[in-house]
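As structure tokens, one chain now follows by itself in the form predicted on its own.
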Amino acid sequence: MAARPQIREVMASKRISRRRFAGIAAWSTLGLSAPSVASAQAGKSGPNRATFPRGFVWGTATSSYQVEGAVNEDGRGPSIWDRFAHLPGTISDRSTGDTACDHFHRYKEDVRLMKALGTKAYRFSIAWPRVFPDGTGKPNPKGLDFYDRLLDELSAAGIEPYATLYHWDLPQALQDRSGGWTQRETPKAFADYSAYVAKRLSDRVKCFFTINECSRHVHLGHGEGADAPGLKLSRQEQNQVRHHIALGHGLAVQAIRAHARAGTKVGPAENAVSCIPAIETSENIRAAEVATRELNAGYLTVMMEGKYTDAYQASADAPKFTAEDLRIISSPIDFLGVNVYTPDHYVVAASNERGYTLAPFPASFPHMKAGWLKPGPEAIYWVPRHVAKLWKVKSIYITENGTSSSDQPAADGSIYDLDRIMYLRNYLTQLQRATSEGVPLRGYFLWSLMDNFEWGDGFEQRFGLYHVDFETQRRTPKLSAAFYRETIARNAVA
């Protein structure tokens, strides 16, 4: 409905072509307005428009348990999230990922949605229990069949795949047999799984992310008991889990180097503890850098430096490790992925022994629909700037960024998610600020392509550009889908 006036308007222009009209008609069938003539000519005209670098990668992201469903098909074994989601009281709306978005069966439709947005990349994760149902041993012969089909579909659509090897769905057999990430056997099993996948898929996948968000997986899954596997460990035990996950990352990097095709690239995707200077003075900026290094000591810092910080190592809660562990953990990477949603800390320089103070958030600080998601657009500027400066990183991807919204259909059936557009516009403006200053950002993956199973929140928090009716599995574009498509077309914030 909304596309018809625009079709008439654009047809009135003498610059319109038959091919352009056909494209507009195609957008209309998807329920999206067509790209404007102005956006189609972005980069050629439009004075003083700040653009992203040429070749900047625009993509969307999902993860296996959140979208695939088909948990019992093609020999897939159960994951820790399959077990956890079925326990009473773990998921707020009592839903599970058994079906989720049914992406396993509807992937062709979902790739068409990506293409309609104009994205050139898709970050997805591979379900370890599809490939090795028992975590180790003999691989499932059908374990990668779905990903073969998905990769072929992406290739036909001109969309580059970026695969994450672990997005929290550990095979339940490993958790039962050896305690999962609490024991050193799991990093070794992860390396074997990574080697197998890299050997099989690196003919089409050129970039692999090892582990997604170690920080949340440890804190909520092994400390608070709010995520799978639902453990409530001591601080020292949590740090030992964090060390084992870091070790798994390093072993996976080595396995990919040994088994993938030449030219394959690898790196982690971490929700770095974001430290933002409360006021942009040189003293506060330096204090925020110091805080970034120290507050990420247990994962990113040791990965990039091959050592734990002195303060972290001196703590009574420090993990046990060997010098060989540190060498493996710090195996050279090709890029660093950072997930950025919200500022974790605003930092003020101080004369204390740390050199900084973490300013408390006032009760009046705003938040999005998800109470934890406090909007601080400057976070997406400072996080990549800090990691580039601290660790001389030459290639950075924003591997997740986005927000939930109420997403209530209006009287005309459209979803006017203006709060999501506000959030994205402000964050992308700060991201462009970073690229304009030479921060080596290579791409951006918006979370998420579509509404999905949002872990402990079930289907109550919707992060997608496409609304999903989980009863019918119908996908409907929200207004934010048009915003993102326009931004991609311009290579500039719309």
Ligand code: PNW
Second form
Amino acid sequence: MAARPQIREVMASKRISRRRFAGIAAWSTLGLSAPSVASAQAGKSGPNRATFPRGFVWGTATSSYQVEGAVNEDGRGPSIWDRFAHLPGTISDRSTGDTACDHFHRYKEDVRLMKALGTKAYRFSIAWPRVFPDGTGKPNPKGLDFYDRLLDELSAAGIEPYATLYHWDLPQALQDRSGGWTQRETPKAFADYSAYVAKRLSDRVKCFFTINECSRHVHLGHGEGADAPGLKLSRQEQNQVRHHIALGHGLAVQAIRAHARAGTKVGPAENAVSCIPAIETSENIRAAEVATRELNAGYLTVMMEGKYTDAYQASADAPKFTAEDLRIISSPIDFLGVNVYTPDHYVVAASNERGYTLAPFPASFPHMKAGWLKPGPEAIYWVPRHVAKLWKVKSIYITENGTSSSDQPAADGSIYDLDRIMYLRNYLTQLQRATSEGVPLRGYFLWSLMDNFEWGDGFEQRFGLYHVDFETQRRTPKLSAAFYRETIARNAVA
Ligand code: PNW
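Okay, that is the form predicted on its own; can I get the form predicted together with 4-nitrophenyl beta-D-glucopyranoside (PNW) now?
Full assembly next; the chain just shown is listed first.
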């Protein structure tokens, strides 16, 4: 937990006590006790080219293993992340999600934090091993109690829940018994779990996301071994895992249709491989669309088109599948959720066989605190525009966007996370550009409400609008929280 000593050092060097730090850095010192008058008026003054559409959904996002803690409470079984985080050498600061943000016990305070931002939506995930500790079989009678309490609290606060069914915390029993997503038992088990949750919670949850970021789960979890379950499979085996996850998504869509209340909506939450025209010429834009379709062939494209692309099928690493699988995978969805952090590729049109070149990133290209997070605000414009155009998607959510920052407290104790504000301002400006052109964006979930367990980076990468002191569990708004609150109040970039 290297982040903690780091903050302690900073505070010591600036001669501020822990108490002063926590006390000072509150809303008032951040210049916003209430949204400004100018912003309130801006929201009312009729159509304005700079505003977001009326009813645009502003929210924040978290996931179960990253915030809940309470890993042994109410009969929860172990997940692959519990096992993985406890192995030596897996987490940079040797931390685990055992306690994380203790959200399991502090959810009431956390809902108040959401309310203070003015958010009207919250995306969280349900921990499968709380509900089915053994992966399948008999549900834990207490498995959904925590989510019942959370949903009631959200409802009292006027915050709409958006529940993700799987954010990588597979029951360890399924990994041990049947090889997790490498085998076809897991998609089937996921459908049964989804059916159970849909039946129980769809009186209050109107929107479900099936699986969060299949591509990272495959790449880092099953290819690099850097995420749970820590496997290093061949490319073909990874594509087979991807196929099984896609199948799990499709079966879950069907399970929700069959077991949830009428009108319940469902879709994926995927970090689509983002392809940005390097220069916005019609040739490059077309090339970036072609690249988007091809580079997402193993997941989003098959989900939307019901078949793998010719090039993907022809590759030596293609998965094995049946025609029935493809029908299930392409079960109609109600919306597409995309997590957009960074441009994956800048695309230039080319007269080669595929029609494009992926420009290599120069070594001098900037990055945020996390080395992988290159700021390319146009990504949040192009990803929704490409998917709307390629697949005639009628409803799109940005299910995650945000950045980590070093987030050191200043002399007055506040966290002036100007780099996060810069990042958000630029991305939201591009998002507004998309909505103003009619790209059917319905909402935006900022990652994240508060600092949390950032997987292999432990507590060393902080993505929150609220700073969390992981020793005391104290939450403190950063300046970016005030920025987001002002943006929501104006329904326009602040
Ligand atoms: C997402 N990349 O992960 C996850 O959905 C969250 O759980 C996570 O905390 C958040 O983003 C911040 O990292 C990603 O390398 C991590 O492109 C890395 C990448 C993409 C997504």
